[in-house]
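One chain comes next, on its own, written as structure tokens: the form predicted on its own.
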Amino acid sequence: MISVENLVFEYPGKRALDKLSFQIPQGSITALVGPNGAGKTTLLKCMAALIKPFSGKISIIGIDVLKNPRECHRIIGFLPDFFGLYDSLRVWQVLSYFAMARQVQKEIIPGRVVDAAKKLGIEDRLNDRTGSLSRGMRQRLAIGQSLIHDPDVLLLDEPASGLDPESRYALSKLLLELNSEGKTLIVSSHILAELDEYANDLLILKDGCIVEHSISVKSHKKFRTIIIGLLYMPEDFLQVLLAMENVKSAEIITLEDSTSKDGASKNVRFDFYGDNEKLNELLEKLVADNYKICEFYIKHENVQEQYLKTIK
């Protein structure tokens, strides 16, 4: 769907983006995340065609960006980190004007307002002024001004900057839709527990450069982690554990826990390769030997847990 090669962008005296390649799944959402500076700004506005790189290539849809801008711009919506409202006109009003920018046909315009309010759940708020709208509400019309025109990519800066927690949610639910819709999403933000709740995949940035990206984030792994919790461990356990079918890597960790006696309970963390059916037999066999489990669960990297890993 994307396709970034070697992309270089300079400012005076800094290199913001250096040669950076990646591809990104159609119908997918990246989780764009890095430090202060890192260049996911700049990267956006490459992509979105409104600044030129030093040098390097962007095709989106089999569009060349860099050659085709006003094309390009007919395939994406870009929402800006800082965004800008008419704060004189009416809700509907500001739908409009960015319909016919995005030239829209005028016979499907009133159509494409409504169905983008309800969307955003502003439909009963389109005929107030802008500048009345609350944070969150102004947030979701200026969503509503990147995608009336029904693009296919979406890319979006810190589109949660700002809201509340009840917004943050709507928010979320929001790029879901979307996405089911088919529209593939690329969105920045610093917000990374909230990531969790919609992205797939994962790009991270520092310093103008990747240090990583994964595809697939939530995706069935080979093998899950599993993390067993123990009310006494016996010294024997791990030998035990790795003589079983299916599993491998295993070790003990210490998880905080004020409920025990020590102030710390012993678990076991161990990588398992079979189904769920085999996972449950794993238990049985376990709970029948008389171990004292009081804690069975699949361990699953969370978006921050995958950024702090990698930084450090």
Ligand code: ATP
Second form
Amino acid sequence: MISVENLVFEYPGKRALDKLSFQIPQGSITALVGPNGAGKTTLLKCMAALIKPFSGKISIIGIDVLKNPRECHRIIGFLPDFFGLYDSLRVWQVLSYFAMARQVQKEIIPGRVVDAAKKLGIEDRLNDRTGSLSRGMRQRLAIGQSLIHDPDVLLLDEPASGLDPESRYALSKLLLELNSEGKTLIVSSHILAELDEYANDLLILKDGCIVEHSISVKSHKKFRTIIIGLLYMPEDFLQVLLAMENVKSAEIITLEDSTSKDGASKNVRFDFYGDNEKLNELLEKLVADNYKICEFYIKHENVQEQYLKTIK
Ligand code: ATP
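Okay, that is the form predicted on its own; can I get the form predicted in complex with ligand ATP now?
Up next: the whole complex, starting with the chain shown before.
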């Protein structure tokens, strides 16, 4: 539903996007990550039809963004990393203004304003002057302006910046809610741990190029990584494990553990290729063979780990 082909963007003397191509399925939440200067903001601005690339093609729900920027503005909501609000206006006036600017029908604007304010948890601030809002509240209002026209696609550049932990949690919930309404979201963020809560697609940029695009971060892999801890680790334990059905690549790992005497404990990590029943059989066998198991869990690779591995 979103397709980008050979996108090139150049600032004077700097190629910010270098022949980017990717596709994003409808209904996904894509985490757009990368080091400072990777090109995230430039990419989002190109997709929002706010700046014109040097070459390439962007298509969003069948709309050619470069040929029909106005039509694109209708179906896209954009939160810039640095945004301006009208400080002397009241919160409801700001939301109404943006609704009018996006050609929302006049009669439905008051309802939309209240809905957006409720979603963002700022309904009790509708009559306050925007200039009197805290940074976090301003951020919420800015997100509100991006969705006031009920767009199909939301492009959010650092939406969590300036939000306290409670508001960030509320933001994660809001993004999931918007997604469940059928909206497709692309969210750029440096707060990788939180992207895990909502993103199901990961796009990693570096130096204007895509270094990884994994659709369905949370999708079921062919294998699962299992961590197992023993009270006493026999020397031949790795061989024992590797000889078992569906087990591959077993290795000893050291986990930082403040509760153990020396501050670190040894565990084994292995890849398991079977279903839950097979996993249960493996566990029962180890217990029957008298291995003193004190830990046994599935290790999920999160966005942060995937990002750091890729960027390295
Ligand atoms: P950050 O995480 O720091 O926000 P980013 O991934 O969003 O970074 P961009 O802001 O898109 O990166 O910048 C991409 C590259 O383009 C950077 O090298 C940046 O210095 C450069 N750049 C951005 N804006 C301009 C500009 N107006 N003129 C010249 N170069 C620019």
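C-alpha atoms forming the largest set that superposes within 1.5 Å between two forms make up the rigid core. Positions refer to the first chain, counted from 1. Since we're looking at a predicted model, the values are computed, not measured.
The Cα position of S28 differs by less than 2 Å between the two forms after fitting on the rigid core.
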